[in-house]
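Taking the form predicted alone, here's one chain by itself in structure tokens.
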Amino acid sequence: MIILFVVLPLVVAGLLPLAGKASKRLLPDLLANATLLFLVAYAAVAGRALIADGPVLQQTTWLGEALGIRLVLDGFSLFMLVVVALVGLAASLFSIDYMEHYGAKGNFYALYLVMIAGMNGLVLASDLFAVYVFLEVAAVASYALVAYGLGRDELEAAFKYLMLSVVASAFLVGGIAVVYGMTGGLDFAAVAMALKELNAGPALAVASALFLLGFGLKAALIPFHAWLPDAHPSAPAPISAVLSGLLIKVSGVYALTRVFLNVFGLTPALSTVLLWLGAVSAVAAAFLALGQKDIKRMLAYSSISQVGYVVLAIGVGTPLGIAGGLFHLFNHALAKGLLFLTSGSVQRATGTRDLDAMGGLAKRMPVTAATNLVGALSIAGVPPLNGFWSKLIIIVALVQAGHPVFAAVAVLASVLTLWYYLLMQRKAFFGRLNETWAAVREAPFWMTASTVLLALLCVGIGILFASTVTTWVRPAADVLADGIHAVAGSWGF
């Protein structure tokens, strides 16, 4: 029953506002976290059994009548479901303590689960229209969550995010219309088969450009990134973690990868565009992160840089490059989710996001400092943490594919990443304790527990990277590689 990944969070989301009336704390916390814990277990255990004999197709029905949306579970979608469930659970656990001062936790968790349901539906979608529908479900919930604090900065960031997201959606609708006009269908497999039989070079180039603009905005690739540095710092910390760790990857990178590799095919022109977009985003955003004093704004630019890293790897188009890109997507989701959560702990304890105003916080918040260091070193690619292995795979794939210049760019981006994260660590946690923070204490239990969970995953996956790649990454990469072999080079542009 793969539809549970969508229906369960939606049903619980409908109940949570009522649960919030009956119990302001316990019941909403329990319902939301139990739902996400079930999704983690269901994806990790039952999901693998479901696809043991190949992809699973489920036709959605209502009162016995078939609906137009069909869900498909394969190695790639299962991989993304696990990523969504893990980071979603960690951010939800963090919210137990963090969201106390916001109030209305039932409403918060309801919006949160709607966003999770939208992301799950998007990764299970089997046609372009369903991709658009679920993408909008997740996006609408995320607008409200960014503005949840109702402060001036939150409302301004949510409005900017909304406006640019609407532009992205317009591009996607245009691309879907062009594809439907060419093929008469929207199902992934049907569109791929139809395009193999058509001489649709110019029209397909237009559709590809529209999808690239739409998904590029959703993924916040440079130069489509303007909304992200405002939205992420302004949102509550658990929402920042989900926006950066999950949403830009699911609605941007996942959707772009699924459409271009499994439906359109990764032609040489598209490969070149993705390589350049990824390289520019990885390096330019790293330089922008270096100049930030706001800890969450630095993390936001870091997200743009690391998404560029993933797109650079996908653009290679080789099985090794795809595997490296997906592995880094997974690793970045865990580590960046961890960093946004630890930044939330620091902001809650000190009342500021200004790095220059911090200093020596490791003396008062040792667990937060230690977990933050794990996340920072992981994203920077320091061995033996998980981020090192995915970056190494990407660099090797670039060299093997005959792209030594892009491999050098990847190394440069990694060096810059280490630079600004060490700056962040030194300013916030190392050195003499700023006397202003002499009374600061470690974050509450659930906030600390969620960061420890993600830090342990970063360390554990780094040590057991081979089994992680074999069990989760390779089946996902195989789905995309098979799609390339099936449709690549079928039309000449």
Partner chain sequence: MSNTWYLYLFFAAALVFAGLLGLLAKRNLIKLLIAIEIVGKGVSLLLLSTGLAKAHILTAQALVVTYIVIEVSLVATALALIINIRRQTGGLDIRSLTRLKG
Given for the second form:
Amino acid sequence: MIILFVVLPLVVAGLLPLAGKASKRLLPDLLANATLLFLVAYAAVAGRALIADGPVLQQTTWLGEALGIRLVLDGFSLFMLVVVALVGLAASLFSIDYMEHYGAKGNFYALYLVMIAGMNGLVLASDLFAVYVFLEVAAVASYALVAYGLGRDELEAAFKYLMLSVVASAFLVGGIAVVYGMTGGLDFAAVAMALKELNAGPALAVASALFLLGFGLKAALIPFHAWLPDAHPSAPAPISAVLSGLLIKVSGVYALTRVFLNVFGLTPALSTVLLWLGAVSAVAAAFLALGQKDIKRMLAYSSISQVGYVVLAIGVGTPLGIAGGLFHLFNHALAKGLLFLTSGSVQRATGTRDLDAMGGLAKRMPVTAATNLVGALSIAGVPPLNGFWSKLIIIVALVQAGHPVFAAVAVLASVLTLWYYLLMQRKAFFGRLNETWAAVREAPFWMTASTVLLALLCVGIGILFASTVTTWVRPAADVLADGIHAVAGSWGF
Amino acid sequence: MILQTALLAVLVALSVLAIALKDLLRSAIALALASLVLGIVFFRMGAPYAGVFEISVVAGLITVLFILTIALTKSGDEVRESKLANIVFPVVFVAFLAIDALVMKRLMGKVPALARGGEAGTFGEVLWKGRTLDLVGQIAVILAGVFAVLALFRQRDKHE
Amino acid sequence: MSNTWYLYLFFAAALVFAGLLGLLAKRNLIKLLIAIEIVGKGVSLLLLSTGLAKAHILTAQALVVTYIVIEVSLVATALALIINIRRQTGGLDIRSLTRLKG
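With the form predicted alone in hand, show me what the form predicted in complex with the partner chain looks like.
All chains and molecules follow, beginning with the one already shown.
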């Protein structure tokens, strides 16, 4: 019953406001986290067995009649479901303590679960319009979540985010309409087969450009990134973690790769565009991150840079490159989620996000400082943490595919990343304790617990990287590397 | 077809008015009228349900929401719009229309298309058997909208 | 039917472009939202006329209905944001929203 991934969070979200009436905190906390825990268990434990003999196509029946709900679970979507559930769970555990003073917890979790349901629906959808619909579900929930604090900055960021996001969806629907006009179908399989038959060059290029604009805006690739450094830092910390760790990846990178690789087929021209977009984002955003004083803005620019890394790797188009890109997506989701959560702990303890005002916090917040260090080193790609392996695979793939220049760019971006993360770690946590923070205490239990969970995952995956790659990343990369055959051959209903 | 073209032209004119008019209330009404015309266009295209939705939901509900917001936020503070934009943008728009008129027909001729059989059944069957997942999505997006509005208008009990 | 497709597309493109220009030119938050609505009208006309050209009007109709539902929930969220912004800044000018800069 893979439809549970969409329906369960929705049903719980519908119940939460009622639960919030009965008990203000305990019940919402319990329900939301239990739901996400179930999704983690379901995806991670049962999922592998489900797709053992190829992708699962599920058509839901209702009272014996076949309904038009066609969901597909293959290696790639299962991989994304696991990522969404893991980071979603960590951020929601963090919210138990963090969202305490925002009020209306039931409402918060309801929006949060709708966003998770939207992402899961997007990942499982098997037609273009359904991708758009679920992308919008997640987006509408995220506007409200960004503005959840109701402060001036939050509202401003949410409004700008909404404006750009709506333009992105308009481009997407435009692209969908062009494809629909050519092929007469919306189903991935039907579209892929029809496009192969049609051999439509220029018209497909127009559609690709529209999709690229739409997904590029959602993924915040440079030059479509302007909204992200406002929206992600302004949101409450667990929401920043989910937006940066998951939403830009699901509604940007996942949707982009699924459509371009599995439905349109990766042409050399498209591959070049992706390589350039990725390389520019990776390097330019790293430079921009270096100049930031606000800890969460630095993290936000870093997200743009790392998503650029992922797109660069997927643009290579070789199985190794795709595997590296997906593995990096996974690692970045964990590590960036972790870093946004620790930055939330710091902000909550000190009341500031200004790196220059911090200093020496490691003495007062040892666990937060340690987990932050793990996350920073992981993204920066220091062995033996998980981020090192994915970056290594990406660089090897770039060299193998005959792109030494892009490989050099990737190395440069890595060096820059290490630089600004060390800068952040030193300014915030190391050095002499700033007198102002003498009374600062370690974050509450659930906040530290969720960061420790993510940090352990970062370390664990770093050590067990080989088995992670073979169990989770390989099946996902195989689907993408198969190109349109993965969809056209086996996805017919 | 002539009537349809005329309706579409009125639709574009009303939309431009909705953007260009100074008074917010008037532009909200222009938007509602544009929706009404679009609904009629949908109806004449053989899509009665889309037409009804466009008229009742967009021309009705959304207009009410707009007017409510305008009433709630007005207090004599005028937003000065850019003078330059008021001169430049109409020119750009007319230029776009000219290009649009010149190239659109030829562009469409270039789009390769597969000939496919039409569809059978009624709207209800297509919606329920063909696109049920969209209905799940609709429920989800309505939930998102409701929770979003509740969250944005909640009473801040402790903070502030 | 596809000989009339370009006609619908001509008007749909005009609507989308008018909306995008409005987004660029206007400073009033409500005006910006109205411009977004115009873009949405263009897009729904595009969807429906594509379905008409493919003799798939029923499917296209289903898509447009979903699109309209999404639009409503989006507009409600955006208007709630605008009312909150009005409370905070005392105005509706996008230029007063310059605390954050890209």
